[in-house]
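Form predicted alone, single chain, as structure tokens, below.
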Amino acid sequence: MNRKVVIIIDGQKITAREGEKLLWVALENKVYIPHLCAVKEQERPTAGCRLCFVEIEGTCNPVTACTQPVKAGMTVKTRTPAVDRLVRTAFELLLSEHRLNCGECPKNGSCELQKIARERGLKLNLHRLKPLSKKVIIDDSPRSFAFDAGRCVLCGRCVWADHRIAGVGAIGFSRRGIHRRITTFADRELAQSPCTECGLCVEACPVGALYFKKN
């Protein structure tokens, strides 16, 4: 069993188990750190969204909180000019690939992008970057839910739920770079995949790319 240690986050003394990931320690102690791709049960976090940067006293550069294990005496700052700059840039890059139509989105009001914008004083529109043109592809072949690829932020939480919790493996990542996407084998419709429509991938989605159909 890992021993308990004391760390400081934004001036607050916090007791945690040594080796725990910093992101979850902070969140459990009501210290908000932006995140999209992190899954607590994931042994090796991907740190793909690049939103959970923090500064640790004694380190040269900001680090991702989802990959950083807690150590005794650690002093952490979640808000510094360097951290805010990195988070703002990562957020704008996500928005450049995300179809911004919040009023029509089923996740409107409970979207993690909206929460990040609210918590960090960021705007849900682009100033420095231009949106990448994406063809609107909506797979509504399943009976109970649909997938809007234009809203997907490639966090991978649906893939984790599909593979690790449901144990199905109907969806996964495909291609690289700006062409990277989440899809089924051979890009078939979800209804033609092994998908069992358990709904776990929909519940895992933080942005409304996967959503349940209205009855």
Second form
Amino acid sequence: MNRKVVIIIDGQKITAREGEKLLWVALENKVYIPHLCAVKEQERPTAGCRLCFVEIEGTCNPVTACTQPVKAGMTVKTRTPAVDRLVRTAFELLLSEHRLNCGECPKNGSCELQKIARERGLKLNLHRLKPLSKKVIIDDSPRSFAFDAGRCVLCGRCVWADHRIAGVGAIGFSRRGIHRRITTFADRELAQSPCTECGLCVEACPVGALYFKKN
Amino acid sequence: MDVSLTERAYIKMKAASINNLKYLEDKPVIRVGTGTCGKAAGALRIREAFKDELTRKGIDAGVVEVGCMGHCYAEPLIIISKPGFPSLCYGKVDEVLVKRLVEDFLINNDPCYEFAMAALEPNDIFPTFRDFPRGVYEEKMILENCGFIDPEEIDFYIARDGYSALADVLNMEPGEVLGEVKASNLRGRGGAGFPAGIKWEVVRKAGNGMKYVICNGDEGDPGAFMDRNILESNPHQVIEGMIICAYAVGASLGYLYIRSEYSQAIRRVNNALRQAREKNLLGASILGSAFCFDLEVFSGAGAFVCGEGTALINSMEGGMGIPQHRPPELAVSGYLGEPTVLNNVKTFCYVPLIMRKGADWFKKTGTPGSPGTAVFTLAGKIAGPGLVEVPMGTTLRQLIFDVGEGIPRNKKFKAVQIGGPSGGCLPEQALDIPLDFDSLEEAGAMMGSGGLVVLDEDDCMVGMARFFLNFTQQESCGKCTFCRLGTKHMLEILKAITRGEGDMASLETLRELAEDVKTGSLCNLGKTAPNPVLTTLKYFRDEYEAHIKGKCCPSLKCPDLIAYFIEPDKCSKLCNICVGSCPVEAIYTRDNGLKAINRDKCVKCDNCLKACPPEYSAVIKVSPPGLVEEREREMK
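Could I have the structure of this protein in the form predicted in complex with its partner chain, to go alongside the form predicted alone above?
First the chain shown before, then all remaining chains and molecules of the complex.
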């Protein structure tokens, strides 16, 4: 087992195992760092959502906490002007592609985006950017749940759950760039895919893109 | 002194190669440049014309296909070497000139100097490339043999001391080889300029397990074609460099990752690999030593981001070509999780030269921080486009105005876009900075692949930023938020500005987004994508403001912000050419017989402006378009 080291996050002394990723150390010690794509069990973090920025004394630019291994004596700040600026921009960028209709969203109240907004004092609307129009495509072919691509933030947690926890392989990423999305093989409906409706992907979704149907 | 086993093998091999090329001695040899560039300009037709003509006239002469010399403006290019004459290079060759050269030069000993570009060797009769401004600055290291040897025949390379460095290296300790590369301070030519020796050392020290050497030939920058050129013109130099690297780090397998669009490069490299294997330069116990190494070509599927190391590895492993977070660096965990050296085509090319001539020889050229030469592709508004190799530290001004012969048609220089979509646009005042890895980064651009696009007064800088951002936005893999969405929003803002729909607030958002995408992105595609925007904002902010505040494109380039107008005092009643040139019948004749353009119909195709005879030059572009109405009112 790795040796224990002491680090400082926002002035608070925290004991952690050396090499552990900073994001999980912070979260376990009740220090909130915004994050969407991080999965603790993943050996090589995705580092795609670009929300978990922190500043470490001695490095010039903010780094992502999900990829940062803990080292002895590390001094971490989760809130600095540089960090707040990046988080604010990344958050607004994600919102610009996220169909904002919280009132009708089944995840209203437990949504990770809402949590980030609350924790960081960010607004759930766009002030610098124009919304990117996204066609409303809802796949409600499964009996128990539905997938609303317009709400998806492409964090990939559902793909991890499907591949690595459920071991099914019904969904994955397809296409590139701005067209990247979560699909089944050959873009079939979920009901036509190997999906077993285990529901693990729905539980993994942080934003209400995958949601259980009522009743 | 004892001659080692590998040296004996090499001496024998070289003698055989020279012997194989004997058939070209004592008779005229015609070398035809058949790189992809030469072929596109008709080199194959020229080669056939020579063969036909030689057979018809019954002349015994050799016709050899060679790679490209880098004089793109003069393709198709040929070199004629006839005993008793200096070797002469002829450009823009056509079938008529072929007949003439065979008749006058090969039969009657008149070299047709009026058609020759330059001689290759110093002589008393005709100037050499060295006597031209370009030749004064150019110093060919890795391009030395490009355009002179047949890339499909290994004997040509061996006869010019090719693989002699390898034969020597195999008698050295791997640590010595590494030491020499480290001492040379060779920096990676892929763009970032990371010292190759340090990278190799990490791999060398990573234990005795499986290791890989990979050559990054996924060249994708618009306007860059040097890697293709080298792979097509002299593949063995890359291969020799890779074998030496493998020996130094202890790798037993390597790959050349070449994008599939480079079909001729892939074919020639595969052919070269086959010939190298036949000569025991690859495979088991190379040249009789205990060292075993083999190489294969991996053809990339064409995503720009696969030039990024982690994405390249992902795509080789069968995954999506998508970058991953670093560290771990590839030297620690690369292909299949094993330590991997990944270097650019050009980087490997320097290795045989450094081993043959020594690190000190290499360091004599260039600057202390960036020794050696730099290869640039000159493109855009430049009189002599092409592939050039100059010492590091040459200034942009020398490169553009001396080597590239300046801007054509007496136009004014505006900016130079260096380093492709990851680089920046530098203005006139930056022309005197010496070109090396560090000074370019300071100026906001980067060496990148070495693509260099020259822009003149007719180019719109906002349009330029939009062009490059459009490229990076389309090539974004979509994994990380900043690159996927940030570049999209930046592009939308730029599009609005070039349509005259921008406002100052959105310009501020553009700047903020550009800075955040630069700091926040996961990989170097995203981290460098905003460079064209940031540099144009820094050096050409007035153009952005003209587009926003004046709804005017100062360079008369953005279609939505210009209108075509026929100046009545220049137009002639006797001429109708513009009317016929218009594809949408937008041009009509006024009551007084002069022509005018119906703006509602005009599609801004530029035909009338080109068609209007120079003695009138009556068609002009104006911006903002409202100026047309003003002129019309004045006329009444």
